[in-house]
Amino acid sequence: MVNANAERRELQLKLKTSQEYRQAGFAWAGSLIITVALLLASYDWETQTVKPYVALASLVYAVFTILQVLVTLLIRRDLRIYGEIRSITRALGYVLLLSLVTGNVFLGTAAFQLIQKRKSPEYTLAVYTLLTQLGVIAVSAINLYKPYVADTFLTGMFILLAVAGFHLLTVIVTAVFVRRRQVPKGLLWVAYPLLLTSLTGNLFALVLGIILIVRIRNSGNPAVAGWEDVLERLTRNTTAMLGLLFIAFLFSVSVCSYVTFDYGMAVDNNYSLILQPPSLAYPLGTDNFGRCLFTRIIFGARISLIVGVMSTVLPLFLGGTLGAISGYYGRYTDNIIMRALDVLYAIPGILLAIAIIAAFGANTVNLILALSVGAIPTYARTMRANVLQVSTFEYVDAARAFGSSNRAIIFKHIVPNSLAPMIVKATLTIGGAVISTSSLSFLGLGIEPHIPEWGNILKLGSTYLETNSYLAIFPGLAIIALVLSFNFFGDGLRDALDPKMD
């Protein structure tokens, strides 16, 4: 009995520490949800008919989901009997890679993790770089079913396909050459083109290029080694990376939409297409003005990301600066700054934003400023607490003993070592900024009504909940997905930066 319990605990430990097993379980669960959603959408309840294309997609997803469940069971069996995943089980990952043709990101991610036994952070980032690019290509290719496309569509698709080919090469190179803490100098020929391909909005390509350059040029640097550990913990967090994948995908689509999408389909009225149900030409249907809802949501992502990020970056810098000065100098400076911010903190942020917009008008710039002002005190308090702690460290006293100025001590020694909690807080609060943006637009106090923004789209769709519910469901799901993605990424970043994890 004791041996059985010990074996059970050992198995549970292996399953808990196996990245492939956790990724596989998450993948089949996510794929199952999509399968059920497609199955329900394949039946038209009003006409009592089956939509063949949606039903076929549901069947294909179901086949891959069943295959993923079988692979998960095989992984569990291998870990129980052999203590590791066998090569024959890993080979099934190549079969699961075919799921990328259907756009199944969950299974594609799990397949890439399964086929590679030794996974470096660079390999993981290269995989997500490729997945982001493939997602942008898939979404952009849907425009082929539309009556007309942007003039630059073919050129843009050719560039995206060429970039995806290079990203696939990057995955292969990182899988073969990159090992933990050992990056060959020859990978510079991969790093610099990655920075160039990030012009498509692919954040993973930008991060991977920078990381490769830093690791090659600063090999053996203790500071770089510390951040490498943080990066490895972050890339091993499945939910955090999938959240970042959705954020990077939306950002890349927003950038590429300038050349692959026609803005006229999002803003020009077409009264011959009013309230059309979802179809191949209009994947999410059309609104009461005949505008393509799919195109409007794509262009709306740009506004939500810009406002959400900018209304977080501005208070991050302003509040961080005030908090650093307040915490370092203390006494009268601390009292003046913090008491002034307490007055601002006493006003609810959303009410302050409404008052500012009502006074100066509803537009994008005023919305960013309105949301930024109310967030300054929270960032100032966070930075002040960090500075008060870091100021007691010995290297700060050493800097004072060497005669460094207060400005140099604050911005060269204290602030850089106080940024980790601020970065985590920023990623966790961007989601709140996105909700505030959509809420104000829904109330008519945010983005101008004629601009495609998720809050505006949701407001318009809310009047058709009983007849054409998809007009409200799809923008609502987009808001929920983006907010959850930022929260998942923020939680993962917090765990990666937590010193208790060392």
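Residue numbers count along the first chain shown, from 1. Here the rigid core means the biggest group of C-alpha atoms that line up within 1.5 Å when the two forms are laid on top of each other. Just so it is clear, the structure is predicted and the values come from calculations on it, not from any experiment. First, how it differs from the form predicted together with the partner chain.
A movement of the C-alpha atom of Leu38 reaching 2 angstroms or beyond is seen between the two forms when the two forms are aligned on their rigid core. A displacement of less than 2 angstroms separates the C-alpha positions of Ile473 between the two forms, with the rigid core held in common.
Once both forms are overlaid on the rigid core, the distance between the two CA positions of Leu56 between the two forms is 2 angstroms or more.
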The other form holds:
Amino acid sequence: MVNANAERRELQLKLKTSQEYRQAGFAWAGSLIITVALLLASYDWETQTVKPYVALASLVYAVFTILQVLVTLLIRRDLRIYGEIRSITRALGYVLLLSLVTGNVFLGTAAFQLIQKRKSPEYTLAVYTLLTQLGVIAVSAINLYKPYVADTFLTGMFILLAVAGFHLLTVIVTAVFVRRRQVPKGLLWVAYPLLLTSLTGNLFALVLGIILIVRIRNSGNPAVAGWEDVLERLTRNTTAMLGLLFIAFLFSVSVCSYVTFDYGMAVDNNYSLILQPPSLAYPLGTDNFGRCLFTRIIFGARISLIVGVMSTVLPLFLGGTLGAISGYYGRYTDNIIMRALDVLYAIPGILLAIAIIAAFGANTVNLILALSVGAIPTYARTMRANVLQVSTFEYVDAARAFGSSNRAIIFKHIVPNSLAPMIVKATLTIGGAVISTSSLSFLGLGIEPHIPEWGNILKLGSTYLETNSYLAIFPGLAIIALVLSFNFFGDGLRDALDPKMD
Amino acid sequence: MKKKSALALLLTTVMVLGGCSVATKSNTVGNTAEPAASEAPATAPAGDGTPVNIDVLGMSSNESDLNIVRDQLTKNGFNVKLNIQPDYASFKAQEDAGNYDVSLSGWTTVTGNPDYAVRSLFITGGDYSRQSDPELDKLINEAATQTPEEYTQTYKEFEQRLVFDEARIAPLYISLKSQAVNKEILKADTVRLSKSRALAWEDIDFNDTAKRSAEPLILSQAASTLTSLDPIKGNDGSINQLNTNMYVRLVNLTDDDKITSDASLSRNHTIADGNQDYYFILRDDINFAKIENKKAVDTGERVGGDDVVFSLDRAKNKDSVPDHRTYSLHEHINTVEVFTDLNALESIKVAGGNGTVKEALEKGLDAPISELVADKKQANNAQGKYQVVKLTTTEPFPQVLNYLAHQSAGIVSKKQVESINTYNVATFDVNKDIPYGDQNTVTEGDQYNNTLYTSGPYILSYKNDYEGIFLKNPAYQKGTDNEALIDQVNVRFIADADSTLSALRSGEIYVYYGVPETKYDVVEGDSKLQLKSIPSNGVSYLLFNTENREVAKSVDLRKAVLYSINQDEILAFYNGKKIKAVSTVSPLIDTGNVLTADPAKVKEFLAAYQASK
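Following the display of the form predicted alone, present the structure of the form predicted together with the partner chain.
Every component of the complex follows; first up is the chain already shown.
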């Protein structure tokens, strides 16, 4: 009796600590949701007919979901009987990799995790680099169905494919050569080109390249830097990584759309294509001016991302600096700065933004400024609280005793040690900033209506909610996905930065 | 390895797909109609290749039109900058400041006659005119004196000069006029849809007639700021319908723009031989209404000849009030008088027919004319005592009757207006003096002091930002068919078209006047609504700046814009629910002119413009 209980507990512990098992569970759940969504979408309630393509997609998803469930059960059995996952089970991962062709990232990431027994953060990052690249290629390739593509499309696609090939190589190389925190010198040959490929907007490639270089440089040093633990915890967090994947994907698409997408499709009216339902050439349909909604959403990501990120970065620096100064010096400095910011804090952010836009006119720069100003006080408050705490630590006293200048103490000792909560706060509020941008555009206070921006697109779509609902649903989903991604990533970052949570 | 082979497969597929069959933009679209990306300033070649900058001003309510214009201009080699203002006031401010090359304007000929469609807008010194062209002035004045058979040719020449030779406007389209009625609540056929005149409230009735006195009729309009409730001080969407229902006129327009005395202050009207003298025989059953404690009461003061003379004299006189907006409609009125010479009436012949003026005025009256009285209190139609008003025009001008049917010719009380407008017009101070009809006097709050005297079927009791409350005039043609049926009318102020439609569908309002063309499907799909639509007199067009801009100086540049406009595309966008236009007279007269978009001409004119720089 006691024995059985202990065994069960042991199994539970094994299951809990097995990354593959956790991720497999997450994957089939996520995949199931998509399957059900597709299944519901495949039936046209009005005409009582089944849409064959959607139904087929749903079927394919269902097959892979069932496979994944079986693999999950197999992992569980392996863990129960053998205490570890057998290589035959791991080999099934290759089958599941095929799900990537259907665009199922849930199963794809799980499969990559399953294949590799000893996972390093570098391997995970390499996988996500490849996934981002494949995503960009897949989305860009949809343009092939259009009547015509941008002049630079073919060149762009070949470059993207070559880059993807290189990323695949990186995955294999990291899988084979990178051991726990040990990176062979030869990988410099991979790291530098990786940095180059990050020109396609692939953030994962950038991060991976930097990490590889840093690891190689520090290879003789036995000390473990704090960020390495953070990285490890972060890469183990699937939701956070999927969030980051979507952000990186959007960022990369925004960059690559310069060559692979035709801006004309997004802004030029085409009166022969008004309000077309989704088709292969126009995957998300066309709007009331005959513009391709898919292309508009892709180009809209650029502005939404820029404004969202910039209007977070700006107050992060401004508020952070003010908070640090006020926290460090205290007394009158603190009082003056914080009371002034309290005044700003008293004005509702979105109202302030509307007032600024109304007064200075609507363009991207003003939009960023308008959204930034209102957010300064909260960043200042967060930073001040951190600085108040950190400045009581011994190393700060030590620095003072050595006669460091105030500036050196603030920026070398205090700020770096109070940044973690700021970063988390920033990532969590980017989502809010994206929503605010869209809200302003929705109210007609953003940029010119023909320029694709998610709020603009949604506004136009909202008037067709009844007759052509896809015009509102897709930009709405895009906004939801971006905001959720930032929130997931922010959550993951918070967990990773706080060891107590582990 | 499996992965590698999969990749190879993918690569080859894409390469095969890519290499063989992909049509790129430049080899598909070619150079003929290059859709230039407005993102990059270097757009399609025009003239010597540099795109011409052009500022387009408009309101956010016309966002779709602006986008079409932007698109067409961009595709023809302009570098378009849109200036979209949220409301009419800020739009007007920008327009007055001259911050535009072309502004998207609209004009509705509410009087239904072609003279009005051109006079205010294009004659030198007209009240809405920014033009100064002697040639146009000559044509406008010439057409004014002509009969319909003659003026078609004159207006054709006018259009040729205005649009094709000088390119002072670039026409876009004629709108449909439409209304959606909640037929579960209202008797749908009592809600009239007229080509020109504003909606007549007095005819509207509930399905359940018991509701007439128990429940208000709820209508809506976009503007909540009312220009003025003095009929001569405004002529725009914020007051046209309201003033039309608050002040009676000498004549009315029928639904198809014929002149009629029905439901007007006159029982009959006629034109004397020579087309310069006009006679109106007045009713004796309308009293002015006023508001006491927010209730409508009968003032006991009859609407009579002296009020008509006073109202029309001030309508034609530019200096009768500060900020007079409608004088150019009435500039053809020479004199207005109460006519008392019964013998003369018997001897004057009517225009183009047999019979005397007296016979014409007597037609259909219960009691024949036995006496003409000067004092309105003496008038008693049942006993044959009538008041007759004689109006003369500066030249033969039959279209004057259309102007008399316009809300700006609404009859106000001589006594009341004179007692309120005690200020000196020349030294009028907007901060100190309160003119008759000032909207602040009817807006709830400190300044509320309702001094309105209205001669029409309804009177405005009070308004706020949410709605205006109109009450039935208790002494308006009582006991006749023209008496208002419903006791109270609430006009909701809903700025946004989509919100208005939602309000109609949820039953919050009963009539939506002016449903957007793109929403017809929605209205038709709703079983409790009835949609009616007819071609309207409203024309949308692009107006060029006439001062300090390149477009003011260069006719080539203006023509380049003109020929960039493709009305077929506009019709396609509106699903055929718009009509092609050439000028503001297009809805009234078929002149045979047509504007056809021509990219080749655009290039030619742009080249000429750039060569002249």
